[in-house]
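One chain follows as structure tokens, the form predicted on its own.
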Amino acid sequence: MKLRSGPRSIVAGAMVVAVLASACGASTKPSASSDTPATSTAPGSSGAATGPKVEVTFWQHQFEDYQQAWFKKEVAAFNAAHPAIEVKYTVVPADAWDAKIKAAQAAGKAPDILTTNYGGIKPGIVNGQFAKLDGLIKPEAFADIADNVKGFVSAKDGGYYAYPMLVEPSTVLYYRKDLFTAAGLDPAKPPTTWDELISDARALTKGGVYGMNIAQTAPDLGWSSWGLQYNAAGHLPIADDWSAPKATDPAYKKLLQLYQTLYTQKLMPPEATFPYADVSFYGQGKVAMTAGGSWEIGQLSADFKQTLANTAVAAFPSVDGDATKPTATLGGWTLTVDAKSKVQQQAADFVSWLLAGDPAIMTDFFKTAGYSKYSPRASVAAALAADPDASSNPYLAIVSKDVLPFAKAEPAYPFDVSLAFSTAIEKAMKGSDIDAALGEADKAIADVIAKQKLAGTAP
């Protein structure tokens, strides 16, 4: 899930910096001795071990299995290199994340460090949830961030409240080349319109294999359809200043019809066995095409190598075939330090070491991710640029050329707005009247605007 900037400005820098970074290989992880000595002074270090270790709690949102393994390895490396600090690492299941965080914050026991998506940073700053990192992390670390990403981790006061780890587009089309051939379709010509997508899905639905897979529950649809909402109507279902709903725009009918046709004509699985962010339906061979984020390249590489060998990647089809219209939003993840943490410096030391330190640490991450994610740091781009392994990756090249340049930023408004619209998509998908569903969404968004006093508050 997810950047906040002008829709095209994100990509301008991402193509030069972020995309290049993930498009090139990785170098060997540095030894513990290559890190800043524990005796250096703040910002960026908490001093040598002169007494009991300072405990820093770090909660990570559960992602792909390889990410948990990578974080665990790096936490161990940090702890070994910093005798004065002990980072306590906890993975929190995605479906329990919100409840667990809210409960911890209410009890005054919030973790010192959190993984935070881009969509949560601006609201978190407004609510005073995050510590200002200026003064805790060296200035050159912030200078290393791509200009188009800096605005997503900073506030109007110019201060930084998060450090970015990666960016990634939310929607890419994956399809089986062998099944295309068997169905009489040309694997070199993936669908480019929604009508073609439906037609190909019909041809591919046979032998116990569904032609298409896409998000189908309101929570998943809430964020995975943002790019397609832009594609259908050129805007999201709320006014730019958040003063009024715009869910009844007739252009959205085509979007809801797409989902309804795929579901009611049984061209997609009837139940969401796996969430949108999990490519297992496709990896297991149960569907011939699937929509998914760029991160799913990494999951296929790690868990479904045989399927990956027969996989091609393309930009998700546009409503009318215009490839310059957005079909994805560009999001990602950061690390933040809790504003009420009593060990902010030590927490910031870990963030700095992991995300803003030796580029070899993060190049190792992008290699581990199968080059399915993209770095916002110029130094990481430079470290990766000469590696032929990533530059020869065909999936990354297509995502970089055909998806990222046209991706939109994720919206900053409360997720309640997204959930109101995605509930309409889910209802229509399962056969409800499309006009009625959009009307209900419009009223629900108006209610959110009124109750949360959103009018005029758009950042």
The other form holds:
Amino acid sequence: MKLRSGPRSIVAGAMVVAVLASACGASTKPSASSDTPATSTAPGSSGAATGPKVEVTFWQHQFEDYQQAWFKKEVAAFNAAHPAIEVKYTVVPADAWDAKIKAAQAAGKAPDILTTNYGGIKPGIVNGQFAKLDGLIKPEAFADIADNVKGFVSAKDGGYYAYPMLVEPSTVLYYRKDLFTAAGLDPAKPPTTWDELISDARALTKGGVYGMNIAQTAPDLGWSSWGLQYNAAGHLPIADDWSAPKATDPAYKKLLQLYQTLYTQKLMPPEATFPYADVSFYGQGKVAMTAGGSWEIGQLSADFKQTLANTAVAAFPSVDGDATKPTATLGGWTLTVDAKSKVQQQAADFVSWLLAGDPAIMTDFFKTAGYSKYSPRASVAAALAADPDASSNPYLAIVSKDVLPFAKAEPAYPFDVSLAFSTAIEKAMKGSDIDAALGEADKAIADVIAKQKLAGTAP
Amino acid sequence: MSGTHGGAASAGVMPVTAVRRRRLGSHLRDNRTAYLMIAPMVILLSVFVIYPLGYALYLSTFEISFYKDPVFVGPQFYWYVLDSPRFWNAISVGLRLAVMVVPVILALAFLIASLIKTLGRRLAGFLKTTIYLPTVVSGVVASVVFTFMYRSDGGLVNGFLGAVGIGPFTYLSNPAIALPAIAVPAIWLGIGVSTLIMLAGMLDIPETYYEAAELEGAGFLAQIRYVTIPLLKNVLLFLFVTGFILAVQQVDLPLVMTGGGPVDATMTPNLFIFTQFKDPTPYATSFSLTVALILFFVLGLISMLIFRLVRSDKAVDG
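What about the form predicted in complex with its partner chain, after the form predicted on its own?
Below is the entire complex, every chain and molecule, led by the chain shown above.
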């Protein structure tokens, strides 16, 4: 109801990832790259049609099935349109991704193009892992990126080392309207505080269905709880300049209590049969509410249509009900070109063609994704705003209005820090004392800071 | 001595120096043959073990980046590893897994091999094939199967226990029982080879020993104690050492079944190295390399200790 009456412009503005709290000028900027294909100005792609083909390797982290199909289709289209370049496309399973990339880098055989998440960009820049794209992709393409995303993909010197593809908030709340009604709860009033979340979960836990589902293993909690860490304490468990741990901030106790209560009171599944990024628990009807990334709308609409029909989406509850506090981080994926690639120009040509070229290409992607992801490009967002399907999508509007504006960027520190804190959450879930768990996390983070010489290196 | 006999060579009596020279010659020839025969192994070991090990030791003194020049840090990473509670936890998990797995495999393999030995040819053949079957199952497949069996919702194990009113248990999410839950498939996978090797050892023991023992009035248990076990000592030692090292190095099962969790309860040393290596930072690369080297020495030390404690003898056969 609320969504239908909302003006299309609200959705359009939000889709630009205009999103974070500050007003973003990106939506007003015209897209220079939308008129002419980026490759037309790229030296690597010009006039080589009759010469031998230049091979460019592209490794994609495995995502939802429809994404693989989309990438495959677009790579074929690029290869057909560029006789001088042959992009070799490889999908790498998610659980083998890190090890395979690192082994390839060690062997000096890293792919020319790589999907890289926002959290990996800053450490990669420090490590000299990515080619600077400024000289390889025309400047107009960078001007088209939303202002608040520019910082995610650039270095301190302002140089760009990645081109963003999408952003997606890490945590929203999905809930079953029919089960809310059956439990005597108002489906129009999702929980807004953590206490309400627990009491609703308790009311919904019956008949073999758990009230709630949330991450429960340290590796999943490591990244999926960033937004809630901000929510609880207003900061992450490390000082802004990475010089000292801050895991013993008493504000975190509430966060660990939330997880501990849900787990120990059996309000959520006792085993992580599915990882956090997979909505199958909810899709199969085993839980009444679930925390999950916005991308799970795509999975629900592809695999669990029946569940989706009874699904409503809301911002994840806040510790104290303040809806302006962050509950999610803005994750997402970019394409980067390897610093050691011998065909950097051709690799950048592909990145530019796919992500920064004709907005119709990426518009098609977001449509295929069921509008579960958000464009970091003004021109693409404008094109989506004009699409009646997008502007009438109820989930898109809620996430755009209630989640994205308050979401935070992903931290750039080594994952060891996140893992130290998430191990404390998991320990609390498995019955450990919360103060002791936070104390151990604090010590572990101090250890990471000292050994990895993090103090003062925050980007 | 030889000087006194220097010119005393006479027909039929070979001078001592000549004998020595001849012995020396044949000794040298023998040595040459021996060196030639071990040369392929020495060369292969040098190329594939000694040089990489030396190079790894050299590299472990650097913080390695695949994109920047390595930074020399000396033995810093050894200190970092030895100072890491997660490293010691991983060693402890590996040792505890070995303690759960190896004695059970040895005991069960001994019992099954003893049983097979007493059976007729056809039935023994059938049993040998059956007991060996799990060995040809991939560790990953076994992990997936056992993960399903352990599930708290609809898992086979909880189904059986539920029928008698016990459980359900969350085997792979409970830090207290996750490691024993992984030990079960490890035993299932390892029992086939151990049984066959043990059976081969048992069949090698001359039947006359048992006949003599029987004449002396030894019962079944006494025969096992005084004949079978002493004569199987080397086989048992081999199975113990290899089983122990394999168990400590276990990686497939925890990787697939628990990912090392919950809260590192199943983080075996090799899985720890793997998870460290995956991390994209140069720190993690050097750290995982150093853990691997230290683990190499730890396992070598454990093997040496076992050999010391259980003195291996040459086979005593009839």
